[in-house]
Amino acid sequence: MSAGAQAAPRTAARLDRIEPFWVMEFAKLAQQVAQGPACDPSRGGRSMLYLNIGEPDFTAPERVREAAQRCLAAGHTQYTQATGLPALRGAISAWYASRFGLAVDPGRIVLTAGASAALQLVCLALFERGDEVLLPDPSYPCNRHFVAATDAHAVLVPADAHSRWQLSAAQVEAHWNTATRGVLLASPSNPTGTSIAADEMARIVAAVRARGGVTIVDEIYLGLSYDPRFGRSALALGDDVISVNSFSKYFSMTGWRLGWLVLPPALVAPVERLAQNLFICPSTLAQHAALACFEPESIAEYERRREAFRARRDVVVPALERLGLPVPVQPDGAFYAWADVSRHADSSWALCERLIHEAQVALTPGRDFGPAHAERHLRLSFASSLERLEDALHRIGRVLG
């Protein structure tokens, strides 16, 4: 070692049960292409689309980045509480009640900075060192690192086309040991787009509950419910459930950060302790901009958002069958396709790779979401144009052949 080095400071062991977000980590890898001859259009080279990462292309509505600006203008950006605006919260609690019929109370409703943050702070308040918590594979990596980071293991149990890429209630039954604290689940999920029909989640609830457990639902893609028979809030099954929510995805306000909990009454304070300790409170802009969310126009403007990802669903899952990448599960919410690949190749990562090369069309492979079906299965977000689109599915056709 040279002199005045010094050694690299010892990191908690936790980090070794904490991957890398391979979502992110591909993404350097389409980025580095970009900047190469294949993307140089002085060479005949075309522009990379990028079909990997889930971020709506919509921007905030108007009405939504206008209620920014005089929040600005008026200097309202002090600190909130830690569980966020009442007006928010009261807002949030009204949404609930005009989409799904539920009357939530607004003061089991927690504003977070962003749905990771919602995620960590209820794992934190729950989970420790000993725990298990069962979640399906597939599902999205920082869910189970959220929970890793709580020094309490996720269990990942397979989950197949069958189930939707969901957990059953007889799975839950099965891998309940007195170890397990809990499970984790996402409806609709990443990266699978499919939810847990309402008699199976009841089934879910009831059997956790009926071992002292806690069920916890990512719902952050709710509002991007195509299928009536899903797009129900567990919310519904009993005020025990703590659900996670976003204004990232159907709200269009990704870097804004901002999310929330419902949780039961019990939990609102611990949870709002820790909150005060981690994150002091959302962001303030975030929340007065969010206001105008609920108005008339900017949820009409969200409701037209929602139709054209439910048209890029149906324009993308019957090109993928042609091309040779079928989708096992149609998917009733979010933004994504969950694509067999083995016609094409033994590795998803490996195809992913090729495409990003041959036709400058970055995906994101399974590695990400799970051992199970790592190999087999690709995710495409259709959070991109259609022109995006289909440009990206005739560059994958000339490819794949």
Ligand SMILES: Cc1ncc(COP(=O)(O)O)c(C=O)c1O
Given for the second form:
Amino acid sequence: MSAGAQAAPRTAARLDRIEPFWVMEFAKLAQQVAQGPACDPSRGGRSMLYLNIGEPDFTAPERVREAAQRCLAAGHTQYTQATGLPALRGAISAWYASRFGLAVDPGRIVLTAGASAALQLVCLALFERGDEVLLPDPSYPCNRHFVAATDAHAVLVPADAHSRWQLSAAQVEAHWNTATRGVLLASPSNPTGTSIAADEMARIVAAVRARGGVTIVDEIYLGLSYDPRFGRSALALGDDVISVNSFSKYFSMTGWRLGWLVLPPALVAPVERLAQNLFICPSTLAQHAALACFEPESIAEYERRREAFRARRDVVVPALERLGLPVPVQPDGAFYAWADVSRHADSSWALCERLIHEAQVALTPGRDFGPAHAERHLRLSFASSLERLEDALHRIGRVLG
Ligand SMILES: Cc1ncc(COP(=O)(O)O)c(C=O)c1O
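The form predicted alone done, now the form predicted in complex with this ligand:
Everything in the complex follows now, all chains and molecules, and the chain you saw is the first one.
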């Protein structure tokens, strides 16, 4: 070792259980190709179409941005309470009442730095070494890593199209053992855009409750629901259900880093204690801006956007079908289609690489979302304009013949 060179510091063993976030790694490949000749207009190239990113193409509406500007101009940038601005907790509670017909005490709502911090806080509060938590495979990759970061074990239970790619109550019962502490679900789900039906969710909550466990439901895509048979919050099933939510998706505020938890009353104080120590508070600027999300003009804008997402789904899913990339379960929410590649390839990773190079279209191979369906499926995000989506589908069709 040369003088001055440092040995790499020893890292904690828990890092061995955290896989790379392949969505991000794949995005790097797409960006590399985007800088090469295939995408260079002076050499006849065309731009890369990014359908791999789980982020709305819309940004925060004008009223929300104006509220942020007013907040800055007035210098309202000090810390808030760890649980968030009381006015914002109240506005979220009122939103549950008007949109979902649910009475949620503002005292159960804790604002966080995105759903990511919400998941981290709740996992740290509940899980530890030796515990097991059940999740469906496929599911949002970070969710199992939030569990792993507490030294608990995330048990991925293979789901299938019959259960809408979600855990069923029967699976929860079958996989429960003395170490199991609960379930971590997402409805609607990333990567499939599919929800757990209300009666099945009720059976899951009852099964978990009967075993003394916790039901955590990541409802970050609940605002983006397109089917009246779904789109209900699991909070209706009792005060013991924990809901994770965010301003990132329906409210189009990804980079503002703001989300929230709805907790059983007895968990508020422990989570507040953790939040005070780990985060102090979520972004003050984002919280002041988010108050404007609930003004009627903003909600009207968000509803127009929800309709735009639904219209895109209605173009994308049948088009994928025609391309030989069927979507076994129609997404009822979010902005993802989970398509079966088996007619064209043995490996969704290889197919996605091919489409980046030959079609200049970036999609996400299944690998991120768990091993059960990794090779056979890919995720297309339709959080892009209809024009871009149609262009991408056309290009994919040319490559696949
Ligand atoms: C299911 C799910 N949960 C949580 C998150 C994290 O969201 P946030 O931006 O609120 O941290 C995402 C982001 O894509 C997601 O898809």
